[in-house]
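What follows is a single chain, given as structure tokens, in the form predicted on its own.
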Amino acid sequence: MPSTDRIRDHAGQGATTVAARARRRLRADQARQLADLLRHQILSGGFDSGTLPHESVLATDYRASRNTVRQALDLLRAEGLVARHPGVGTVVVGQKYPHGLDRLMGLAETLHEHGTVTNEVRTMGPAPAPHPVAQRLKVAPGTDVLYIERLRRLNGLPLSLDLTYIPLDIGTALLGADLENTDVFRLLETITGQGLGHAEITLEAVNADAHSAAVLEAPRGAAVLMLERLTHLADGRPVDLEFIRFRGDRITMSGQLRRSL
């Protein structure tokens, strides 16, 4: 075969490969977009029966190919939200609990409609404040603060691992309190005689370290939602610094934002 013909054939094969990759990438993009739409419906109770429509119905409703629908459902299965049952179809098997970001509330207050929140106090006692903690709580570096580590469960299901730092002049009164069944927020208001005022929060996704994964019964390296929250009393004093690791497959964060320029 002349060299020019070989070059032409090779170029044609390359174009076919590029086109196939582009089709696969497009289908993957469409599957991800469809999974996002279906996830919202699942989490908001859009499928009353607990069973998703047949793949052909989803394909028609969302103007997608059957392959795209299957890939979208595969993504949701990997997240643990749905499962395929022979003779039944795709059913909802997972649930995420809503956690609002527009009100300052404890976890038991936030999730009271979904069941009982209990706390396993794993560590509790005075500890020297690391410099970043002391700075945030406005105490001298090295000053003792109350350190608390709690595993928090909803209806017995591990939900979050909370690391809390509280100034010791307030925290001492917590040592004999019922932390297993009471939110720290309520106890702080009782101890100080004033309400909580506001909190500064940061939310990010981090990978679960070996300790966190074991405690939360999550796969090592799984993504968890890390909520850092510094809570102030009504008079402005910082009183509670928390680092909360939520299982990302069991919680969803939401809030209402208003545009202000």
Second form
Protein chains: 2
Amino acid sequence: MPSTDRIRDHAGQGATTVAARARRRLRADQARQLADLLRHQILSGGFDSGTLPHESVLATDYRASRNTVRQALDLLRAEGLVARHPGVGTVVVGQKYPHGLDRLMGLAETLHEHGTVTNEVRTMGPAPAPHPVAQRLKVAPGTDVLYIERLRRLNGLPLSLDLTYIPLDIGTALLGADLENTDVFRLLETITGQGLGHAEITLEAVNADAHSAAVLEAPRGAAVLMLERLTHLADGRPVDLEFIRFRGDRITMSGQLRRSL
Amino acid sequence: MPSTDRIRDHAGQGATTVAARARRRLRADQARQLADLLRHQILSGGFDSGTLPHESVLATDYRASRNTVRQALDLLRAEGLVARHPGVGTVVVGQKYPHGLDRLMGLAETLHEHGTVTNEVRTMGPAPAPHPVAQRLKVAPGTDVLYIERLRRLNGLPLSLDLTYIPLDIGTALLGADLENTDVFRLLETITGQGLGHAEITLEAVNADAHSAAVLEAPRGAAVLMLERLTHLADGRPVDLEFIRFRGDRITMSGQLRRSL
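For comparison with the form predicted on its own, provide the form predicted in complex with another copy of the chain.
What follows is the entire complex, opening with the chain shown before.
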């Protein structure tokens, strides 16, 4: 029941044009609606075989027209989730991996069921803390902190680009550590001899700039899930400020929220 | 300390080219690093006046070259966060609003400090539940559920496009409710006489398709923060399945994670 009544007949425009516009809008709305349902099925492994049912089956199952089904599949193809293979049909190509949002976890930790995380350390070394970094890590502005830049891969595929700031008294011990194969979280717990406590996080969706896109091997302008995270040790001390760009087509973040705290 | 050692001198390529490439890469990395720090300052209201300090001041404050500062500001301009006004300098133009991630909240509820949320109901009516919707709402497949599509605005600016499915026994009471000015969450609590319990959520970053972008008045391909949320009543019954597209340039989601549960 679309609100086609919102589409008015303007002077100089025939009723046919208006009706055509209303039909296009209705189909686009229905295609989005169907695409969202199919996306959920794809991400939750609802198409075990890796192949989606034929368009006519989807049309029946979802009570949609063939045109709407085609348009919905076009949307998912544009997102890189499915591809059309001649003679085979529509197949699932883009796997997204679920990053837990309920507990503070490192990448290798949260994705351990899905494969091996490796880290390419692009930059690492002490650098004077800019004012906002110093403030958040509670060190004096201009004090050296350890700066690390890592490209993180799951089973070889680029997943995220992480920029990390760590106070130097703790950071120094990281310089000789196996950062290629170990989460910083785990190393921080080993170095400090205490668990991590909590983290303040902020999530955003941004379009990748050309350089970040190139590093992540994603198209320019690709949607990126950006996570800013300030992690504290169990004793409350802030130890790890990160700016993480996840490839939007490879990561989802899932968790549970409660109405009352 | 960039790992320029990774950049090799290929046959047929002069050392100058390689050095130039290394410099470009270093500057792009540094620009991203600076842009992330400035983004945080902008989003947390660190530039009260609404104007960023002069490039030369930023260069000194962040120990960066003028070129790096310019490139970082270019990145933030491309994101729509700042604009350059001749004679004034770089001003903050894009305000992002923080959606709470610690508690299950409706949009008007979470943004009440920032202004008034209004909802344009684009579509509303009963429709047979497709299989995955029926399954999640625990109704028989093909049973009618209430489908609602709303464009949600904060102080008149488009913020999100929400697709909502609600079991019809509860949904019927929504048909006469003031959906234009009230969160569905609040209405559900009034109708059922009980509070909401918990919700399973999944967050993704996707590029907006042409039609969704047009509805949200965003550029085609704009990064969208996509939230899928299944909300349950306090007694555990699932009552509200939503697919929400937030404009990436207008919403952030913030919360706290703990290491141990």
